[in-house]
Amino acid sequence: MTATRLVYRHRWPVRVMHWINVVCLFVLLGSGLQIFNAHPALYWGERSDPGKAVLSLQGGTDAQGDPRGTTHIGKHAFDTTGVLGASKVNGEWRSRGFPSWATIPGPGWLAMGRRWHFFFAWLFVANGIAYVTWSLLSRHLAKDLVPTRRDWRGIGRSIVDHLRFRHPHGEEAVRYNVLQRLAYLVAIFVFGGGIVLMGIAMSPRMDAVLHWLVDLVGGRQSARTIHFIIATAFVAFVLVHVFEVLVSGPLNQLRGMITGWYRISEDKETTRHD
């Protein structure tokens, strides 16, 4: 015999630079592939060498005429036509790295997509300076998102526990658990921060105060290909995410993270001695 409760699990800073977090990375993802798209290639060092591209979405035609999009990463070629390379607008075959229900605000729409990027980009900053700080004066940061000792002893049965999709109920499921944690730091600090770093070493305006940063990363076109890279980490991340919260129970998690409530179920027999 369970019974449930309520318990109070998101406080509203956390909620609200949430949710601020979940627009910013949606519209910073559509408009950063809509910049992409301009040209829809990756390179390592300073310049952009056509014959030595890292990754590249090229659009064209095969020997019978039809349409073919393929991508190239380094020396290997894969067909993806319809989605990567070439794909439909409005109907019609178009030679485009990504497809343009992927794009915002628009299927070609270059000069609005940068404008949108570096509005949300700084929102995404600001966002994240407030909630670090607020982490820290709160302890916040200290008490749910630092691993403890216990944490890391336990952090094989976690991972197992995770595999087999067991998740914590009663009082465990109200602390953030050494997996998620490490998450969320590595998302913070590793992704968000870095991120942020090489989207100002891209920017020429930065090169003359921050060149010592270009350097470091061998190059903007370096800088631009991290970008890139945390860029689909953090697209893997909200992915891993999302599906965490659909297999521990949607609607708790949501109304968690909206009224700061969440339910727990604990055996009867403890409530009462408690």
The other form holds:
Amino acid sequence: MTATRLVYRHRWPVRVMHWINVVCLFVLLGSGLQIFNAHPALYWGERSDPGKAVLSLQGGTDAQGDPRGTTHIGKHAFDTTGVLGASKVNGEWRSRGFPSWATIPGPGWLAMGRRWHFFFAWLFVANGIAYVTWSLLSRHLAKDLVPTRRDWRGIGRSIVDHLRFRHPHGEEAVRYNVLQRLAYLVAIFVFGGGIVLMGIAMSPRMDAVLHWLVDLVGGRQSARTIHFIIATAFVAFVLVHVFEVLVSGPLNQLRGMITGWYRISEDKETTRHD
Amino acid sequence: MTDRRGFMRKTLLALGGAALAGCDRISESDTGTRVLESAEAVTRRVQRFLSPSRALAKEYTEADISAVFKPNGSTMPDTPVYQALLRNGFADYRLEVDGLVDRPARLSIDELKALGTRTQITRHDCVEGWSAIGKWTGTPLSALLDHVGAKDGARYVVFHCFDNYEADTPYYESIDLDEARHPQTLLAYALNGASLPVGNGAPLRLRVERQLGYKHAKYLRRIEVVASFADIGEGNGGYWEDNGYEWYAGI
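Any chance you could show the form predicted together with its partner chain after that form predicted on its own?
Now the full complex is given, and it begins with the chain already shown.
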């Protein structure tokens, strides 16, 4: 017989800030794509010279006069009609970088996209500062996130377990494993910190006091490109994160992140690591 | 288990779709946009707190100048007044300066040049996301403000332009006196060592280097010093501001 018991896994500040973050990332991504659509191309350096884009999403028509969307990455061109470069808005074809189902607001509306982006950027920053402060004071960072020496020693096994979708059960599932710790640390500090800094580096006003930062990454357009790359990395992180939730008992994980209480089962499997 | 997974995925997608639709509804409501707009004041205050009012935007070298400085927005004002000036090579052009000033003035480009001149190679950041670098020569706006004498109570400088944007809406912009007196804020008459091309705002345009491109009004006709811009245009301080863009365009 399997015995189950509930353990208190996530304290309330972590839960509240996690869900604020979910909303922020959702809006920031959608409104960010809206802003990107105003000039759907990325460059390296300070300037955006015509013909020098490292990535661009272009709309146009083919020889038959049909709409055509093309994604250019360096010298390579890909037909992405219907999704990138050209897609339908309310049944009508439009030249637009990202499709309307992915942008906030749906139709092209740069001014409103910016309103959404900056409002939620401030919320994201405030939430991030609150999280880091709380995590330092409550020792959440030291206890739950920084890998221990034992964690580092088990990293090889942890990678193999993850690749085989074998997740820790029982007591082992109560604490974060080494890959979770590293993924969360990178997402919070490298992605979170980096994307905010690159956003600030794009500001002409902040440029006057932070040009060293702009120089450090190679220029204002480089900062814009890195901002976009980190946004893509956040999407990848969220996909993996949601996938891991789905394969490790989604309802239990959701209950854990909503109420704090997480069910562990003390069956044979729990003793696997003992 | 697969059913549950499929259910979760569908639920997430449905939540996402509903949230996106909700965002569109908020974008169209007055209360929603007012809440979102509140972020602008936070951005302005924080940026002004973090960067001294005299901090200079980065200046570049000749080697950094863009081969083509992309003309954007209006590129050929079609108003009869402007067309007549253009035909005459702007020989009859006079910049009008009035409002809360001690000595209203009408200045030719040569008279402006006599007030002082500055050349700077700076980066222009369009709200759309692109950047171009150009060398601008012009009269510091502070020199003009000293020449006409801004009165007590003056808070903003409003730029009225020759171009009508979209049918019959005159382009205008405004900045506050702090930004107006910044050493890099110029009334520019030259780009890359030549007279300002029509596409870039001939004969005179604003350069306000620590703000986005739409603040850099082209085709200047008249400068008005005011205590408030609430009665001008639709009251938001500029053509694009009347169309939903931030008055404070520092990011």
